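So this first bit is one chain, no partners, the form predicted alone, shown in structure tokens.
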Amino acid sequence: MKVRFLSDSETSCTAVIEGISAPFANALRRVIMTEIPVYAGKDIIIYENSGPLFDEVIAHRIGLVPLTTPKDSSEDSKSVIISVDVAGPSMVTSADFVSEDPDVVPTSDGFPIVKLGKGQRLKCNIEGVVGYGKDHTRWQPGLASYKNYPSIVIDTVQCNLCGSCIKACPRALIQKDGDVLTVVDAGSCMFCRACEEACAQSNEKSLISVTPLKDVFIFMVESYGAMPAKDLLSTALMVIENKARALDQNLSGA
């Protein structure tokens, strides 16, 4: 397996992964979304709520606020208590969450909870626990998707440089370089095959072939902030490795 990152930031990353199959790529996508342990508010104890929203609505909104999670967290990690105590008039947001653990805090200060009027108050405790996206969406750490890497081949010998494919490509991936056509940023191809159709209409047959490579994938990860996107990818690979090791041990002992 070879991994080459095209982009990498705290919230998202895109990588070209070679030497894997479509089932493995899909397993990696599912693990990222459902089997990486992250913190989220599970039990919300409301001591006072004189605002305009019911306790259940408040608890639901609080539970969906994503929390930062140390990379070595597991289902055995201790719970973290986060307190909220705000008096109106004020907009209660995730900036008002006070955590006993500085490593487990809201990923952003901008999540709105409820707007309190004069004389109204919200006081509650949030128990942040580690869970999995397969159990509830509150523990889903991000989104993942993939597509086959495109192979775009142009018959430069028979090509007459009519330019129809250049005009047809919605992402301007085909350009004229002197007396030949070249492909730039093939990874951005979305397999619409407009270039093939345009070339076939201008010639007796299409001189362009767009096909997906079966063992090369473009993998995209978007993190909700619980941990960096790159860490989601590496953690998911470790989860798959551990599952494979456990399966091998079970089969060996059978």
The other form holds:
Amino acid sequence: MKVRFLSDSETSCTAVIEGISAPFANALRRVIMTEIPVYAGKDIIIYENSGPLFDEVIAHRIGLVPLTTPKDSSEDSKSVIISVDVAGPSMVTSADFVSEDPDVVPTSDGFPIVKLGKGQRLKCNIEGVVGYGKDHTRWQPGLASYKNYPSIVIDTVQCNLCGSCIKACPRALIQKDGDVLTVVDAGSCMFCRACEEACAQSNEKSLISVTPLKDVFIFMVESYGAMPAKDLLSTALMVIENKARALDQNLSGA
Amino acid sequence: MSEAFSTDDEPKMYKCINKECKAELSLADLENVQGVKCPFCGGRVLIKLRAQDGKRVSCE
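Provide the structure of the form predicted in complex with the partner chain, given the form predicted alone shown above.
Every chain and every other molecule in the complex is listed next, the one we just looked at coming first.
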């Protein structure tokens, strides 16, 4: 099994993973989106709300603000109280959230909640608890997707360098390098097969074949900020490992 | 503002919006007048006050 990162930042990462099956890649994708424990607002206790939005609308908006989550958090982690007390005229944003735990804070200061006019006030406490994306989207830590790595093979012996495939490729992945055609950045191929069709029209048969490799995947993870994208991958693997271990213990006890 | 009707142990649930009155009223205060109106100024528009211990709202 091989892993090669194409890009790696705090909010997103892309890796080429060799030697895994499609069911395993899909399990990893689903666990990342639904079974990683992260903090989000569960309930809010409103003491004063004289602004233009109803309590329920404000609660809904606050609940969707992603909160940073320590990597070792679990279902048993204690709840965190975040207090908000803003008097108008001003815009209430996530920058006004004052958390009792410095490790559990909004991922960005720019989430708008409500615009208060003169004499209006919002005072509330947010109860942040650990939850799972399978219960509500506010506990979803990010997005994950994958696709098969493409294999683009060009029959360079029979190719007459007509260039029709170069014009046809919407992502300009095929280039002329001297008297041969080369493929640059094959991972960007979207399997449209326009090159195959163009080649088949110009020649008797297509001299290009684009096929998905069955055990090589390009895996993309985008984090909403609760934890770094790379940590989402490792936490998801830990969740799968714990599930497998629990099943094994139950099987041996049965 | 008169305190004739008000009893301290009753929770205040309503507020008169008359700018010159702004009396906070309990249910007992309202029972002592005919109809729904402020017993102090006669104002007919009352707003409900928020409970002191806060209102719990689910983020769903």
